[in-house]
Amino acid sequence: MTDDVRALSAELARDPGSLVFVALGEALRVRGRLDAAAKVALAGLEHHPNLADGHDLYARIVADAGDVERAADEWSIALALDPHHAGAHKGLGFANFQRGDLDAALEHLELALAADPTDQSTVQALHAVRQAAQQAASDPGAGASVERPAVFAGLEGADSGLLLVDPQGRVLAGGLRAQGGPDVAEEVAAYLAGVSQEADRSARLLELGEWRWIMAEGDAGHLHLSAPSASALLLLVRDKSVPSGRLAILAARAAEVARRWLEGQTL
């Protein structure tokens, strides 16, 4: 028995009603001790039947044991207790993906990411399910490529250095390529999901008012992130030869183009 499991077990023995059962059950689960983890989770739920984290824990244990349907029931209970529970949404995203219901999987994963924008496992899962959904919807003879609106036609980097995404991390327009050439638009869009919320939260905590843009300089290039509307983020990427002042001008020009296009979509 490892030190953390031993310490958590001792604490739970001292107080059987302690919420430490969640940490102990998870520690046992990740070590593959599913029977022991299930006993801890069920005992804890007897004391705390309305704890969403407890139902999420038990769901992950039974999912690891191969009972995805029972896990889905537990995740549904967790959501009934806490509609914004990131783990339950992520779990139901997994369960629906296993069932082949890609639309439901996407919906739950997007809600999971909105609840916890920092969870990279959700970002990766969301990207994988989106790729599967695109492939399923595409013409088998045409591959999985997606036509995007030519919103930035005429602007430098229209399809390789300008990316417009919605708050759920879906690509709306533009494109993005890594220096080596591969298209990374979908991956980057997924990582951008939730950024606006985090920026809003940070600006509010620091009493800075509404955030306008974020600029970052790297060894090989620079990027500029802004919000042309409340429902979109715009990322502009250029190599390091473009100074920050020029980058801001290009971003403002692209943001205006994006804003006009977004307004047109709501008419």
The other form holds:
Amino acid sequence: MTDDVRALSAELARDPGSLVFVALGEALRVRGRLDAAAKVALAGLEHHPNLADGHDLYARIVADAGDVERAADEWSIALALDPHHAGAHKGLGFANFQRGDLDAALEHLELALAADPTDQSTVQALHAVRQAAQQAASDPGAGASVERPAVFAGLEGADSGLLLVDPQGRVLAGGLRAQGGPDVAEEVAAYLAGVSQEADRSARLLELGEWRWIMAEGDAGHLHLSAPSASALLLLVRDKSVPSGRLAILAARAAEVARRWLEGQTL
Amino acid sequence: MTTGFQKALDRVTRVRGVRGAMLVAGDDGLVVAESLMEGVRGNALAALAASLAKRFRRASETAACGLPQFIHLQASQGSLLAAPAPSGMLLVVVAEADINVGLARLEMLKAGEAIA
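What does the same protein look like in the form predicted in complex with its partner chain, given that the last one was the form predicted on its own?
Let us now look at the entire complex, which starts with that chain.
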């Protein structure tokens, strides 16, 4: 055992509620002692469940162990506790890059750099992700189609209240207009990527199983979000006069249509 | 005031199938008051419910549906319910999958009024 680990361990033994668990856990992590580091982090989080640094530490440990999704969950909690936490933004930048979501990776890395402009590793990561994003943009096969397939033709609100998007928040089909006015499909689609990830994390961390749908009753309208397949999200929007029970029935019908169309796309 | 919060939460947790209820600061996801069954990760529930509600609010407002008054996440083994409470707080409930959502919603709205 090295001197600093020994000293930090002794300090923690004297005061198990001490914040020194963060330094000790990190010291163990960088030495590759991941099991010991995880034990220290989890015990520390028992004492300090709302400490963003504690969740950031645990996230780095599980990321080192190869569980990037679990790490992303912990970084999300850290950010919910401290929205300007540089380590959590940097971690989510890494996690989103691993998933191939370059836009989200760039956003988190830029926020990480804003929170800590002196971190050279963030500067390097940002440079690498920007290069990857430029390459993706210059690939003609990567461009999104501007035409939206009429997947929901025949269903009520086919092009103004039914939207099919991919997990990265890009429109696949359908359309959405704000109260029949401006086209807000692209903007809402971008928000849905985040909603889906949060739903996944919430359900997993709370041991609720797989999430099936989310319904929100707003002041002026209702939204219903579901996942007709692993590669798509379906949003159905109706005005407030449509009861939530009917909304669920309409959503189920639209999901069936979307599922058939998606299966046809993969043949 | 804390007792008032607790009474409001207890009212919600009396609904059959509710595993826990908590009041969360909407801005930062910190726990204000809680009434949870053993095993429910309170801090994770608070942080993620606040984050989910914030993201859904953006989508809802952009779609001109306004501020969400009730959010219901249905999962295979449970449900997560959320409703805005006074002073920017969020009332969050974690429940069994087969909960009577209508009744839970009613009690959540009454609890919100009780702490106003």
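This one's a predicted model, so the numbers in the text were calculated from it and none came from an experiment. Positions refer to the first chain, counted from 1. We call the rigid core the largest set of C-alpha positions that still match within 1.5 Å between the two forms.
S.K.: Comparing between the two forms on the rigid core: C-alpha of L57 shifted by 2 Å or more?
M.R.: The answer is no; the displacement is under 2 Å.
S.K.: Can a Cα shift of no less than 2 Å be assigned to A252 between the two forms, given superposition on the rigid core?
M.R.: Shift of 2 Å or more: yes.
S.K.: With both forms fit on the core, has G44 moved 2 Å or more by CA between the two forms?
M.R.: G44: C-alpha displaced by less than 2 Å between the two forms.
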